[in-house]
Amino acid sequence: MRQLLSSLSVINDYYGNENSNCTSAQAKRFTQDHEWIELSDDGTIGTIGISKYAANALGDVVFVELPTPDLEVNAGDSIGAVESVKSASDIMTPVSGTVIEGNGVLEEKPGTINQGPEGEGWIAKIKVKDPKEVEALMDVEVYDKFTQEAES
């Protein structure tokens, strides 16, 4: 996904900051491949998706391959894929754990990712094996700077 995103010109003003509406006690964290994770209040369950930046770069999403429940994964493993009118891209899990569920809404309405990639367009929920893996990811301020530098 990184190659696709660095080859596309994305207007940073579109990125915005959906993260300010975060209802969880723990804020979203981001990967360099533009996936995000947000932990539940107790830190055991992570919701995973792609960033607004990534959704914009992909264009109109037409198909989402969701992970299967009970799939055990390590950080960096592919847990699904997103296909758009521009390209297809694997979705990588930012942390190790066990997939609990995929967002079934995306099977019927894959465009939900474009409408709310950091909200209703989440891709999977995972039981997190090691919460310290989340701490190693970028917070929103560092991620914003990372995306701005990628556009330069």
The other form holds:
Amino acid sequence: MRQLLSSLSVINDYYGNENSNCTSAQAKRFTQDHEWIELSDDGTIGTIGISKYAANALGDVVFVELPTPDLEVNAGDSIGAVESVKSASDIMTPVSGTVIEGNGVLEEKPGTINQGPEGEGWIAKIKVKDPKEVEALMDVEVYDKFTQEAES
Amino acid sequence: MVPFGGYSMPVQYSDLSVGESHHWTRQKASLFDVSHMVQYHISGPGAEGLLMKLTPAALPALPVHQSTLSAFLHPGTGGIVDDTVITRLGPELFYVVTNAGCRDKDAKFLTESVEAWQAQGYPSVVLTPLGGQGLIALQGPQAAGILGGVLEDPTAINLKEFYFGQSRYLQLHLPSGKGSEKVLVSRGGYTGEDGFEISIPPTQTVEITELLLNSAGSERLRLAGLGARDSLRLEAGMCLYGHDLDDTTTPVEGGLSWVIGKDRRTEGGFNGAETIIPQLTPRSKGGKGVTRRRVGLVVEGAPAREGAEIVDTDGTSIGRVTSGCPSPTLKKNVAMGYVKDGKHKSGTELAVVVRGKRRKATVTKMPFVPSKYCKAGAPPA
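What would the structure be for the form predicted in complex with the partner chain, rather than the form predicted on its own?
All chains and molecules follow, beginning with the one already shown.
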């Protein structure tokens, strides 16, 4: 129990800091494949994850394949995978750049993606080559509309 | 919803995820609508002989109201047309259930086989598709209690002595107060749990499904979809035709030698016997053996899915995974696939390539999760 609490508090501290870094309206952008990316204040680092919609559709995530640091990728390249009982889904990077790190928490606790797909369940951080690639993606309103249309 | 065997079918229902539904089945009970499966009667003088030609089943030893897993075989090659469950309902009357995915192929194979058999001196053999007949599977440790609660005449059967593989026509007690039409209840299923498959006349399928759900209540019984059905059968080591078995696979390669009746291994007389019987003796013992075999695998790290390459420790390709998933019960990745003969022994260390990386895999005996069938002498569930 103690261990659980201490590890939780570490996570909260970490994300507390990150969130405070991100307050200046670097809002999330979404792809049609249900990934999101959020840029750091200076626009150089992107955090990538899968949307709440995608996490719901997948069901219980039981395994996450993370990218290795220094991997150079182009927009649309696979940077990992998310597996549930029923399916395996590749994660595609929304933008080009160089992977900095994967979210190691997911190796031990893949279910974190279900609990907080757009927060603590982030998948990777990437050094973004061209921030304009981010601007070209959907904002949350357009993405919500997109998923509603996909449903109907 | 996904297209499956010509129907639009649910992978899961909205109340439970695939993983939750899987656990629910192992702990309580689930109801699967498997009415998409194709049901037949094969009847008339010569019916047993026909089925003895098309399958390697030991039918003379099969009593009335007893079922056996078997396989329809191609002549010559002995490849599996479809896997099937055959139930004897009378001396020359059989109830046969086949896969929805093979509906058209099976219809052609069976119709042509019946016509040929008629021409060979059995003019009264008849193949009757049970069109519109419902089929539901009640599976899980609470299945017997639930069924016992809806029998029209509880003294009609002692469910404690109604064993795996047996079947019986029973009436269920409808909410209207009347007894249902007779439904064919068979003890068994496709999950490894105790349970029943219930074949229902078209007009009462929905009513009886609702009867079971309502009388059991949502604390005991939930609907389950194709997702849980797949992970449950995989844990139970059971094949899914079109994935783990196909037209080019013989029962010996498919790890189904046990469906070949003892007498039939010497007498033959079934489609493909000339290919299959020599395969039964391994090359190490002077027989023909097989070059590949279906095995179970436990895979470390990433789950291995259908199509993943299986490699030897030195990286040589030795086969492919035919189905696999993370096992909700074991919390390990389970898979089945075909490997080169000689690499099939339990405990053999291999690897499976998932997304370009080799993952350690160990050949493992199936079922991965022990089955809990109701058998004579087995401890009560």
